[in-house]
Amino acid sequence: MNVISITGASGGAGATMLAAHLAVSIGQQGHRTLAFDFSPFNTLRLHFGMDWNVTDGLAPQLLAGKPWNEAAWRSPDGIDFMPYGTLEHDSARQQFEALFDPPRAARWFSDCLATLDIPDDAWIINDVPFPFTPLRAQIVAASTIRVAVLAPDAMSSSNAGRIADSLRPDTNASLRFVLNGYDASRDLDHDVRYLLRAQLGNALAPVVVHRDESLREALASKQTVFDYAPSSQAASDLTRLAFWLTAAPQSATA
């Protein structure tokens, strides 16, 4: 089983978008995929056509004392995913996170994966926002590939080292960086890409995800870009990126 955790180096870097599209693209390669949303914003589901008004998901399910797997959904494209769910108040989110305070449930995620009846070549894709809570930390720890999504701006560039330290593997996992929202017409984007390549080396994906209005339009239509604009630059970039992530040597780190 292959487990990917995806974290944005800054707000709006595109981690949720990348998680959704990797789940679909890897699925199109013939692998079973399952996507988890561990962000309270609960937006991963929108890429898979789930109605905004549906409140079901992992967090309300566990807070109600019900089995976690009963909160799973399947998209029209056949992608299995676990929405975070809707929690109306900060106190409810705090109660949910408290369920995983060590040592009560320090291996909850690994135990969940062990119960899944899926092929050995299946891929688990996790949207794991920063900063890390005890729950998010255990998901990263269980991941065989850890991905940081960077925007081509000064914030992401300056945060790359801090994110690398938080994601740096202490096992045989690999650490990858993806540049998202790249605009070839802007000098700053070129400069940031050059600096990141010098800083991160081969851990930086050779494929950038170009800035493409199709991505925003696809989300507004509650689709991935593969369905909404299959001939778009973004669809091509994300397909190539999925192949690189699944085929690249597992030892590369920054």
Contents of the next structure:
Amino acid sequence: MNVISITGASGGAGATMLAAHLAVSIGQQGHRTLAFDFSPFNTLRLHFGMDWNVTDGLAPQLLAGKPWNEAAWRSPDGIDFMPYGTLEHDSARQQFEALFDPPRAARWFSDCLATLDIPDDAWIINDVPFPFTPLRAQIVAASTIRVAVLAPDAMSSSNAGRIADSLRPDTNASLRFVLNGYDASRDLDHDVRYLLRAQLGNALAPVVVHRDESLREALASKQTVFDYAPSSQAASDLTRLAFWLTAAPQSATA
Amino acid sequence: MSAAPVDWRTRLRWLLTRYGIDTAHGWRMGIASLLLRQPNGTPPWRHWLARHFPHIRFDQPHPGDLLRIPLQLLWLALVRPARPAPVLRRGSRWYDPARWPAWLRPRLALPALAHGPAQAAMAQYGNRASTWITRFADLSLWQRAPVRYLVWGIAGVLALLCVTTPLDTVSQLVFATLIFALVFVIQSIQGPLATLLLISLSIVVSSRYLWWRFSTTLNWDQPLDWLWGLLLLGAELHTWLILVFGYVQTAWPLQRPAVSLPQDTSLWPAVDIFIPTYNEPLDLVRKTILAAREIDYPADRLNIYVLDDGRREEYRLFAGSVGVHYLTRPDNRHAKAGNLNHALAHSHGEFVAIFDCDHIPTRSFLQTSMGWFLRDRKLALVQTPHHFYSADPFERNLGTFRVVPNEGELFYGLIQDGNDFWNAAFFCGSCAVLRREPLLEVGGVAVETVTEDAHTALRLHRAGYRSAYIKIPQAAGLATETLSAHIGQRIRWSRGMAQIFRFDNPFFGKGLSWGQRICYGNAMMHFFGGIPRLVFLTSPLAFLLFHSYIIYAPPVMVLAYALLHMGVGSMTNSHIQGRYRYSFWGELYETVLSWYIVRPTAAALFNPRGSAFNVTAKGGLVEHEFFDLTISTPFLSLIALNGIGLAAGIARSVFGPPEEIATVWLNMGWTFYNLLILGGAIFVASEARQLRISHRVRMELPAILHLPDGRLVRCTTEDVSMGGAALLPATGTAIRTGDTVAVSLWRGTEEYVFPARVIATSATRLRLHWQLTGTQQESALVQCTFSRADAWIDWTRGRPADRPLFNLFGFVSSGVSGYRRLGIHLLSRFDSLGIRHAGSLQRISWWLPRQPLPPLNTDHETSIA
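Just the form predicted alone so far, so send over the form predicted together with the partner chain.
Below is the whole assembly, all chains and molecules, this chain first.
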């Protein structure tokens, strides 16, 4: 089983978007995929067409003391995903995160995965935002591929080293960086990419995800860009990115 | 299965209903309906009539139809109807078999036969023979010198016997048949050994032919016959020399790979790039300068010099703005050679790369070409191919661009590679790197002749330096635009070669190996081919008009000797050159040039210090289709002569003595062939239109279309030029003409965005006009397109090897088309006369039968059958 965690280097870098599209694209390659949303904004589900008013999800389910796996959904396209769920108050969120405060449930995620009856070549894709709570740290620790999503701005390039440190406390996993929102007509984007390539080497994806309006429009119509605009550049970028990530899971390291 | 008996009336009614006659309302009404109103839907028989009588209006009958209908019926009875033509291949033209009239096809199906089971068996046999031959060649016996000499001696004696033994007609015919069979078998074997075998066979039979011609076919009693005969024999001797030298030159193409430079870039030597220009527009030269700036090489060791003999202010400003050196000199002595020498004195890099001002280098040019210099200290020259991304006048007028190899492809694909084997690859004036020290040692670029490039290389070779040829296209330029410019360029080359022949004859003097002498010699002899070609074009007239037996032998004997000599020669050449030159097309190039190079070569041979030369004009426009009468006058006179000869031949075969008839026919056949070549030459001389100043080059590159609303669409480019591009978007877009968009292209992994305006749209294609802002974007565009390292690598992808019979058909049809175009031009020249003639032509064609149209769908066809 392959486990990917996807973390945005800054807010709005596009981690949730990437998680949703990787799930679809890897699924299209013929693998079984399951996407988890660990972000309280609970927006992963929107890419899969889930109704905004439905509040179900992992957090409410666990808080209600029900089995976690009953919170999973399947999109009309056959993608399995686990929404975070809508929590009305901050206190509920804290209550949910507190479920995983050490030493409680320290291996909860691994145990969950162990109970799944899925083939070995299945992919688990997790949207794991900063900051790393105990739950999120546990997800990242269980991931064999850890992806950081960078925006083409100064913050990304100055932060890339720090992100690398926080994403890789051990050496069992490979670390990858993806540049999202790239616009080749802006000089800064060229420069940031150049710097990142020098800094990160092979860990930086050779494919950038372009700043393509199709992506925003796709989300607005609650679709992935593969359905909304299959011949867009973003669809092509994301497909190739999925191939790059799945082709040789252990080869590239920072 | 049993059927209820059907009464004949019912059957008849069915039948009539099927043919659109409604009998439900009684017979009379049925017949009336047929006459008076259009039945519902067109009945099948009308389709049939319309298909098979496409030119006859049955609703508007004409008295002439009384003759036209029987004529068409006769035609239908005798000629096979056309099958629906398959969809045409891209870039296909008139020689596409899919467009041959169907009734011609069975007779021309020969090439297809060659790929049947017989061919497969032959290939298998060939493979086995090849293994056997290889094993034989690997025997250690051959390593001993005495054995080798002995075998050479025996082979030499046998060959001599084979060449000189006289045979009677029947024996010679048997001999020819056996040789042909042998050649046919060897031809299917791959590899250099088979090539060498074919070459030996071809040399033996050609020598035999010449020997026979010299020893038995000259009529010494008749001075006129003797003179004509000797002239023809001289021409044939020239052909024989070219053939043999050509074999030596191309027997073993070296196919030298590129050698990489050391990892440590501090070891890379300094290179000066020279871009000489005289009168070319800056727009043409900008690309070259911008591309040269971006060649992948350490910036501190790359200096670019624009050598402007036109001393133009805009050049100086441009060079300054992009940071390249700009050199001028007070005079223009010795043209390009003098310009280069002047620059040599004002620069100091260890190496000098030279580009004609329209040759755009790829970014990898120096890394591909410099490696060998570091490996071989005596290496003074590395030449790479001249690649042309626009059509030369032959290709444009014949419609053969990228389909049939052009003249240059034989030279840069095979001959230079073959020269390299003999250490005789020569400098071609552009796309080459020279080592400065040896170049200065031989006195810089040679100024004595107008082909300074070949002459300089010859001097380097004489001085003991080596040259190399790397057959990877690393730069591309424009071909000559018009036929007159093309001919002007070739005149210059032939003049220059004749000058070298006089000043610095490669057959004499010291410092050259015999291989080098042959390679250089052949390059020069090639340009002396004008007179022999004209002799071949007029020889049969000697007999047809003047009754002079120039080949004093019975016609069967002539065929038995000459066909063997020409057949084996062309089969061998097709085997060697198949990918770089198609049979028969080369004849066309040489015929067109022959007349024009006769005088300059002769003048230069006798007075090598004669007049000045013209610079090859490039980048021009041909605004209207026109027929170059000045250029084609010599061919028109030759056509007239041959036409008279043909008429005389017909007269002679009717009224002449019967024992001469075979000779008459032989000469008429020859005349007919000449007329075909001349027709092709005429075809070349009628210029097709050329309207773009920046040539759109077919290039399939990934691209992104940036729509005005911020969406990005994946696409592929169809063609690209510095002016614009055609895009094939992956999906339909709502783009309209006049919209402003942007297009991303890549240089390696680096993406660049270019603004553009939409100038035309169709369901699948967008035509764009670039709206570049500044030199930086222009430079990026050159890098993303013309100077990509792989830009010209797969230029000939998908082109098949030579298929002689197939090419014969294309060649013949171009000859015929030449006469058609000539007719059209002549008619339009004599305007009033033309209209009258065109009218009468139309009147005649009105009566002629037509090919039936293909069926609309198969249902109708079956309902008729």
